[in-house]
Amino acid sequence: MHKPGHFDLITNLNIAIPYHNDEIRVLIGNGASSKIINYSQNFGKKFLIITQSKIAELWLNHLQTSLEKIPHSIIKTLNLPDGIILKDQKNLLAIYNCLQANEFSKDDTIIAFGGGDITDLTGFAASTYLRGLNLINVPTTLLGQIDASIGGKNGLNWQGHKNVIGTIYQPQLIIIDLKYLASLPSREFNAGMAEIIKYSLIEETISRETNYQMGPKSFYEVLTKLSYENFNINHPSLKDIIINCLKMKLNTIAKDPYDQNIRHCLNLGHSFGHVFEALFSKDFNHGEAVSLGIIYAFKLSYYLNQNNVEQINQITGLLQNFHLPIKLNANLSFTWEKFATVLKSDKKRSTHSLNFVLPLSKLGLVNYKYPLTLSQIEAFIKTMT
């Protein structure tokens, strides 16, 4: 097991969300879970931790110890099955049954403790049981810490389609405890890097349209340099990299809490990525599928004369440096009919078209509402096969 270092200070990132009466509070640092007692006045005395067996075996005692410091706290735990089929009706009902059996009230709190699927499912349960319980997200993966746990999007899969049932419900507290990354396999760390790279490719658009401020060097330049430094969980820059992603996403959510405009840019690479994830679930995890989706988005942009070959080469090299896939293996193939079936379930579709996030001629800028018909997408896909 790794031992991440250089993360002794706990950083607070708070941002107000329009149309809500409070703010999203984020704690980040090594051991951030221990600070939960500082916020206990915002929560009831009962806590239900939703997690999975592997996470529970490694880290549940650590989180429970922090919660037990809250006077008169009552802590319950629900371990859901490990595996890819998590965000379904059966597991949602298991959460409802546990809440009811333990007489949870609206003042009590659910804690999502795990990866992105856990935060998605738990957030949905919290938003719907008694029309809304307190919610704390404690993500344990890099992808969860920089993306899935932030922003209030919750969802269930339905009949093989990803996140087609969902709510937007903000957690009152998000704890980014870097300690939990110690058990993360290298493949999962790399998967999180795909989302981090995505942020670097939309940074200037976010800076222009929100209160997020770019640094003296672009995030893309920073990541390019790190890609040659064996960047991993022990790297001293990891906390700063995560914080930068959080600032981008939090400012985007503050500007567009209900996912109507600028927040769409966060979907760069995801329309294609979700298709690859669905078609080749045994071969690609979410981050790996997003990596492929980013390549396809850049090539689609080039196909539509929105960017250039040099950009494609730059992005391909960066993804490769972080050990992410940039093309389908020869043994993986699909028909347009199968591809289109998944694509048509995309939540960004309208009656006659789908809105794509397309990179523009400058890295960091995107058009996040580029409408394309299925026939246009089909013509592009056929150039790729």
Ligand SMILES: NC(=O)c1ccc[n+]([C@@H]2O[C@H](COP(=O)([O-])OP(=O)(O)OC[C@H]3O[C@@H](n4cnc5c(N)ncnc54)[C@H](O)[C@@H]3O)[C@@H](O)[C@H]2O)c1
Given for the second form:
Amino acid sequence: MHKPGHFDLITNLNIAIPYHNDEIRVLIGNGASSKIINYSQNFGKKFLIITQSKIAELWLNHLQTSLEKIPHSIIKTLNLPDGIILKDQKNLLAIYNCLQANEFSKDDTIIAFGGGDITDLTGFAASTYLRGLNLINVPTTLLGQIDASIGGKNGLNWQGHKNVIGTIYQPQLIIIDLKYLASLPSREFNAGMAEIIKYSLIEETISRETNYQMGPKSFYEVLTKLSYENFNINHPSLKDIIINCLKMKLNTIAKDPYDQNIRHCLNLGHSFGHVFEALFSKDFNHGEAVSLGIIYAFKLSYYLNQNNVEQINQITGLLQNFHLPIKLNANLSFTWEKFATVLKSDKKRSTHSLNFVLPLSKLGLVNYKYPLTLSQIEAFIKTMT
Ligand SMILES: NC(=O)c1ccc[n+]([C@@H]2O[C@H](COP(=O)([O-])OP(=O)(O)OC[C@H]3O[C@@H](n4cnc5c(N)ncnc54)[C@H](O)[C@@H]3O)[C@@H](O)[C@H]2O)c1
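Same protein, different condition: the form predicted alone was shown, now please give the form predicted in complex with this ligand.
Whole complex next, starting from this chain.
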């Protein structure tokens, strides 16, 4: 197990999201979950923690100890199995059954304790049971901490299609406890880095259209430097990197909670990434598929004369420094027909075209509403196979 770095101060990043009456509170730091008691007046007495066996074995006691400090709290746990497809109907029903068996009411609270699979599944259950229970997200993967637990999108897979069932339902409290990253396998850490790199590639667009402010150095430059410094769970900059991603995402969500405009830019690399994740689910996790999707997005942009080859080389180098995939191995082949079937289930699709997020001639800037027809995409994909 790695030792977490030196980040003991708990940072608060509270933000008002327009369709909520209240603020969304985000606590970040090593040991942040011990502060849950400070917010207990918002959450009733009954809590259901939804997690997976492996995470429970490592960290459940830690979270439970914090919850037990809330006077008269009643804590239930549902351990879903490891190594299975989590975001499906069977696990959703398991959550509903547990809520009913334990007589949860509208004042009670569900806690999603795990990676993005857990927060996506739990968020959907919380938004639908009794038309909405209190929700706290306690993400335990890097990808969950910088992305999946923020913004209120949840999702279930249906008949092989990713996230086609879901709602937008904001958690009231998000606890980013860096302690939990100590047990994360390096492959999962790198998967989180793919989404962190994605933020660096949309930073200037977000800064132009929301209240997010860029620092003196671009996020891309910061990450490039870190990629040569063995950036990992122990690095003293980890907390700042996470906070920067959170600021970008929270400001984007505050501007566009219903995913109509600027929020689309967060999908950079995801249209193609989802296809690779679905076609080669045994080979790539979400972050790895996004890494490939980013490369494809940059190559698509080049194909459409919107950027230059130098950018493709730069971004390929950065992803490679974090051991992320940058091309498909020869054994992972696909036909256009298979590719198109998955692509057509993309949520960013309108009747005749798909909206792509296209990198522009400066790193950090994207066009997040670039419509392409299926035949245009087919022509591009055929240049890649
Ligand atoms: N809703 C959103 O906005 C959003 C954004 C990005 C991704 N997602 C979703 O998130 C999912 C991917 O999330 P993920 O990358 O966190 O993967 P994950 O939830 O599948 O977790 C990866 C693995 O790490 C294990 N794990 C979790 N925490 C651990 C810890 N602290 N120590 C050791 N092992 C741990 C899990 O058990 C699992 O085996 C996808 O389903 C994706 O669609 C959602």
